[in-house]
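Have a look below at one chain only, the form predicted alone, in structure tokens format.
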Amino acid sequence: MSRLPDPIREGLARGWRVAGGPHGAVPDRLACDVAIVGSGAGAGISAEILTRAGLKVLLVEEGPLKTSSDFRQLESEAYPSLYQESAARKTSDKAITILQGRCVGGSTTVNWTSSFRTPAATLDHWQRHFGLQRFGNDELAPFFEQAERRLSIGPWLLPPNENNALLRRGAARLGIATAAIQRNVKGCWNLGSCGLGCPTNAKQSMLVTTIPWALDHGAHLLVETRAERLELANGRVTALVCVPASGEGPATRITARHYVLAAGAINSPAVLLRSQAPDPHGRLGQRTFLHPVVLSAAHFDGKVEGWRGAPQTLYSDHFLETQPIDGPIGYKLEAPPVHPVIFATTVTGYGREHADLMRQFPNTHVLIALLRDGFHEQSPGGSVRLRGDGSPQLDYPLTDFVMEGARRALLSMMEIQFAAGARRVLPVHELARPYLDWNEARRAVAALPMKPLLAKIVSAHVMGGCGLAGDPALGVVRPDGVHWQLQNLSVHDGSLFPTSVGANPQLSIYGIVNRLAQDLARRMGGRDAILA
């Protein structure tokens, strides 16, 4: 048992309202201000703010309240308990596996801590495409500021571990340029295990910086427990049905002034989706983004370790700052963790090959590429559906132009690993193998065919669904965040997006969310609040 503080134990002992699982019985119905859907980074906001506002504030997670003291750095506990289908979320045609976190906290709990503003390019385009004129760089700035501030994000003062090191080493030595990564971390023991929950409370996740506060003015929160839909009726939401996560027990009916979605860019969709949401312009679920990443892995002759150390502490947007936002897909580069299951589980091959490449782990160097998906008529993302069954399913045609994108991707990380000096080089794709020096892999990688299934592709950045515009025929919610059709509903995560990010989406979840959640304590009338 770890001695180091658990501020989420400590908190339960002092009586935080908290029902569910084995918090207890939900009862079969609750009343407050807001009720909030999620509890990752945009519901962990909103939470915070709208308490401070002095607003009763119940938030509702699917996932299990877990604390510092159960994660212990293993993935075999981290992904069945931590993630959306034990981190094997897939797109319909199996092509994608996504990574999302399903805990309090959500993906905030289990990411690696890389924090960027929205791109100013990035926010020009949704002024020009979107009629978002109140999202520029200067009127964000304010609550950027206030998010950053709040959560410690800031400089990673320590040198970068060996495998972001050799990014800005080969990098560098092809006269490409890589920056810092900022980090929502504060006293970070520098372990390397951000994505299977931090356990000393570093990282400065919603788990342990919003939700405990909100828990300590007077919150409610229900774990274990699934939004199943909405009841509406005359342009309102008069109630939010739940039902145990477990599928055994009653369900309860929330009744609350003022609703805000805040599960994620699959769940939000899927709850307007089972509560028959109108979507008189065809947009709900539409335009979900990924980020879609691919890979390359390269042997060095010396340790990588890439498991030790902050995971993520340079990038380079080359790749997206020499072309237009609009032409041909760009890509930003970052340098993962690398652990063995989760790197077993992606590198392709099988038997002796793949037993080969993880006897040479330690000495394993990964590079991811992001794609900028969203900003060209020929990548308009994809599409959040349900199964029979309701539960949501996201279909994600991977277009020749966003494919032809992963190709150029896959060559610009293989140039810079061997400009690095690895021994061999290996684009993670069903019919290539190691290369040996660099003209060998660009001709190979130049004739493989980049579709589905074949090119392996990943993806932790879902955003869009509800897209924010200033037109009803071109989103889902108004710039304010609410619902153009729903007058007391309102979106506060990563799926009010209408296109992708280009970066980390975390900081721009926190920034944005913070204005809506401001504006609407204030509408609501209650005090104006700010994050501490």
Contents of the next structure:
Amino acid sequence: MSRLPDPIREGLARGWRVAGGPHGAVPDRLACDVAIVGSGAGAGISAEILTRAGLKVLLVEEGPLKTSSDFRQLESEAYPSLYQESAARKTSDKAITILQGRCVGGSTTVNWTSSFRTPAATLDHWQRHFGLQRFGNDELAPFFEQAERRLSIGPWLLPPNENNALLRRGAARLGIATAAIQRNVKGCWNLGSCGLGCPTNAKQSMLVTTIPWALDHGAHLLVETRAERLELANGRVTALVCVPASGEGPATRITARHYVLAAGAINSPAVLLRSQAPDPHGRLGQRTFLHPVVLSAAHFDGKVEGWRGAPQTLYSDHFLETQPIDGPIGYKLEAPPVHPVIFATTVTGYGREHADLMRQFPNTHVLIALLRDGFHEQSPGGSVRLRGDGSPQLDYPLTDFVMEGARRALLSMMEIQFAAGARRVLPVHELARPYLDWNEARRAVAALPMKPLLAKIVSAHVMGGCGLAGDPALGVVRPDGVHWQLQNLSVHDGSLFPTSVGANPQLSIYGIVNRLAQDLARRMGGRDAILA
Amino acid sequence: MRRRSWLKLGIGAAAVLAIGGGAVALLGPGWQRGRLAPAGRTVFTHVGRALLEGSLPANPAEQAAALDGLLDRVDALVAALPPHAQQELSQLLSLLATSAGRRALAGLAQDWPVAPLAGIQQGLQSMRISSLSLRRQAYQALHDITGAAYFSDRGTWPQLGYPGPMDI
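Which structure goes with the form predicted together with the partner chain, now that we have seen the form predicted alone?
Time for the whole complex; same chain goes first.
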């Protein structure tokens, strides 16, 4: 256990208003100015801004409040306690595994700190196709700057770990540009376990920034409490009904002047679906995007030790920037951290072949390609629907258009790994095997059937489903984040995005929600408030 | 797995069982009261042997202990899954534990405890590359749960050359 100071436990000792789970029973009825569902990127920013504006804020989080004292850098503890569905959330055909946080701080508590502003090309596309004229690069810049200052987002000055350095070396030999990733850290120990919760509180997640600030200034947090449904009447939300996440105990009815959904791009649409929210144009839960990710593993003679050091510090947008955004699907390249469980489940095969791959663990380099979905008519994303028990599931058909992009991405990654000096390269596909040279690998991958449940696909970026649009026929919420049909309900999370972002989405959520929350605070009669 | 696919499989398996003289009502669940039921333990023991060959200790007593530990960790892993996933896995394991289901899904003629390792691996390979997405789903569920449960234990880390978390 970390012996470092734990600001969350100190806050609780100071008298933060936290209820639910081990923090005590939640009252039957609660009232506030703004009820926020979720506690991740969008919820945290909204909570701080609205609290700064003098409004009474209440957050409802389904997951537990875990703190640095709990973060022992163990996958066996982190996945069940910090992730949706124990880090095994799947699309309905089981072809894509989805990593999303489910704890105070949401995905920001477990992400790998990569911070990118929304790419200008993405904003241009939104302006042209979704009537989002106010979403220009220059117009959003001040809101990104505030988020960057507040969350210590900046250059990473230590040398990249070998996993990332190999991306740069291989790409450079092929004339492919790479660049540094900005990170949201302060006093980072370079441990490499960001995905398991930061035990030193260096990662400037919502868990250690906006939410403590809001709690110190009077906000109220319910944990281990599930937002079940909204009660609706006459185009307004009249209450938010919550139940204990354990399934045992009485319901709580929360009344507020305004409600903010920030539960992530699967759970936010699900709350609206369970509430039978109006959806006259059939947009709710549609166009959900994932940045479907394919992977390539390579063995090097030297040690890589991909578990050690800041996880993602270099990237390449070569395969996004050298082709039109609405043409064949492009992809961003990054080098992810590897730990035993995530590696054992991701790497294909069984028996001695799998054992051999596991023994090569310290010498294994992994690249991922994030496919930029949502910009082409053959990439319409997926749709969220409800199971019989009310829980959400995502249908995400992996179209041939997407899977051909996956094939090109595997080829690009393998070529970079061979250029970096890999001894053998394994594209992560059930019919592939480790290849010894680039020509053999190229021929083999050109012939692989690119089908779901053969090519391994994962995602950690769920976006869309409650898309922003300037026209009610094109989206679920207005450009100010307010629901087109429900006047006191806003969506403030990654569900807002009308396409995928084309970059790790945390800073896109911070920046865009920062503006929406400031506008909301003003409309509600609050004081002017900025993040930093 | 998709509810519709499961229904289809359920009907198919029911027909096979009826022909074989069994009845669906006799299917024991694979997961019950928060842990693997006997059907589930049997399947995971032998699937574990096949998937982890080369990673498990070679010494029979040590291997048996490692498989016991694996089953305990599968219990913990599955207990943390949401109810819909537990239910699907329970159905999968209960089918795999019947002779008809084992033949239909894994293409394995002999029962788990007597089937040779190579036979079980062949069955897994046929699921892995099957044209039926249901069989591929089943393979990946077994692969991922086994791999996650086994390598989450720090006792397996020395053979991976993984030092474990840094003390802070």
